[in-house]
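A single chain comes next, written as structure tokens; it is the form predicted on its own.
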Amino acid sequence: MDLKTPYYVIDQKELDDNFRKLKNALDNHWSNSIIGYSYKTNALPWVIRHFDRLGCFAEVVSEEEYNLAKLVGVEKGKIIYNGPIKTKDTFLEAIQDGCIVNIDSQREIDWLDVLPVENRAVGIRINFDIEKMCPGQSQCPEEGGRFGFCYENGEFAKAVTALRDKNVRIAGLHLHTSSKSRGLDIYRAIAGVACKVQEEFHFDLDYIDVGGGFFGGLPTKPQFEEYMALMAEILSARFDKEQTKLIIEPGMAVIGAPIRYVTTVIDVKDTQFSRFVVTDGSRTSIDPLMSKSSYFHSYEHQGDGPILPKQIICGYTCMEHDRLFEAINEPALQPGDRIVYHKVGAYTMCLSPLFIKYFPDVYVERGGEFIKVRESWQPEEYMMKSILEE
């Protein structure tokens, strides 16, 4: 099927197989659980609706994501509301609708005053020194993480006291922490902190929310079974599997691997320094922060060509650093050849800028068929909600 490039393809079988592995791992080790799909990782409406149908909760971190969940038909109470930028109205509504709400800031504690006492139940996000526990694996080793209430300096204890003084039931702990490694040590630390805090504060918790950040779809990295087995062993020392739910909030782990991005070579040019291969895709579509040094990729050549020592693969933008990778000692690429980038489903569609070209088509591959689930944006879509002065 000759589809117009560039476009994304979601492999539904791979997506569902990947999700099933995660669900099976949870069922094997802590069946009293909830999977909350992280909207910020990829909020394509087809994707979030699909995960809703698979039984996931919607994990959202803004008013816009919260309302998007309702718009696509997520049931009341099947939303996990996290993050520091909740609005007061959606915060209060979510609690009253029975959603899982994890507070992150003092202002959210203050907002609870307007709720009837019987509705005052929230989770609380704890900030802890993950770098000390896992040296070299945290994202911010010198300055520390910025989310939640700090355990080490007493801010968490102050928040707990304030909530108890307001007759707020602390229903859960939220322990997500960002890491560079995504390794098992991170989740050993998270589970250990949950147990330590439970012992110190004598919580009677409905849930432990360990967040996301897992690997998924890469055979050389830790598998879902390893993550879940490790955490279950540690958590079971302080928590009853029948009484306390385990919540995980995967994003990249379930959506990263099943999506690929297909581009076409549109021009080849030689300079006195290099051969440049220009494509109709862009680095901004698979690596919006332009931070990666390599990408999973494959070629679809139209014919045979000579082996060239070096070809620089470039995107369509007018930025010199829109260079995706160097093909070393590989067949010459020619206009019409295709380059396919694999495992690009996370933090791409939701971060890609509307720069020079707009959002591309998205297809779902199902049983050999390609079903379009988003039309590419044209100037008409770009102009939506714009106000032009006459």
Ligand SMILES: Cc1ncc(COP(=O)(O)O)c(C=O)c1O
The other form holds:
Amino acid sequence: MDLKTPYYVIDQKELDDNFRKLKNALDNHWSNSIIGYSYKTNALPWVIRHFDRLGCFAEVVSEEEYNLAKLVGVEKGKIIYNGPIKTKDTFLEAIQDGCIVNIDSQREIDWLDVLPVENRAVGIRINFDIEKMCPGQSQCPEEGGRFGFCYENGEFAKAVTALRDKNVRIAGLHLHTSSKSRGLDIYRAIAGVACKVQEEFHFDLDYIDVGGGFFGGLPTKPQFEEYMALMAEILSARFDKEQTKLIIEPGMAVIGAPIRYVTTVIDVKDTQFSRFVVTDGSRTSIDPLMSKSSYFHSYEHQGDGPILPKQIICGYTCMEHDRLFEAINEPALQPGDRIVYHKVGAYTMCLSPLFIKYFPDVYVERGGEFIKVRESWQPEEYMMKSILEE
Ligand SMILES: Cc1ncc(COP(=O)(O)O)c(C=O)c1O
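So that was the form predicted on its own. Now I'd like the form predicted together with this ligand, please.
First the chain shown before, then all remaining chains and molecules of the complex.
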């Protein structure tokens, strides 16, 4: 396929097959459920509309994401509004429109005063000591998580009292916890906390929202069936499957694996120390936080070359550390060869900077055809909203 590189490709069959596995796992273990697609993980308009068509709610965490959901046609009420940076207007509108709104901070409790009492129903995000329950697996082992109301120091209990004093119904519990491991232990802990808190506070919950953070589409990692079976077993001890919905908010698990990034070798350069293979892709497009040490990749060679002990594969930016990986004992790469990076759909396109080059083309591959769903950005798009006449 001779499309102009660099570009991303969304493999629609892989996406849909993987999503179906998730849906089946949920249906098997807790069919009274909602899947909220996490916009932040990849909010490409085609992607968010596709998940809407698959029946997902939109999981959003800012006024911009909230309005984006409305702009792509998400039905009223099919939004899950989370996070600390909601605006008052969209917060109140979302509640009145019947969205699922999970409060994260004190200011949101204050905002509830202006709502008529009959509309006062929210979910509450709990902050708990996940490191203690799953040593070595949390993201911030020393300082702890920063979202929601802390259970251990009594802030959660205070928030519950404040809500009850205002006649606010606590309709749901939000327990999203990002982890380093994405392991089953994390979801055992989350389900356990939900049960413990239910017992202590005697909630009458419409939903338990366990958040995202799962693996998906990777055969060597925990499978959807395992996550759902485990949580359902624990939760069913204290919650009635008919009465309380299970909400999940996957991002990475549903959009990570089915996207690849295609690049071309544009130059090969030898220095005193190394062979550098320069490509028209960039590390900023598949690892914008420059945190990964390896990438799933494959080659499309045009011809045969000698095996070389080491080639350093580089990106197009002028940053020295825009080096993607070292090809060790691999055939020599030549201009025109392609390098494809796999499983790069999560926290990539949405975090890439507009640095030196702008956003690349995106295609959807469906039935052997490539359909363009985003045109690469040019200076015209970059200039949008700039004000040059002062
Ligand atoms: C509240 C919430 N839900 C869902 C997600 C999605 O997580 P992931 O992409 O790891 O599945 C996140 C990610 O940070 C989140 O903060």
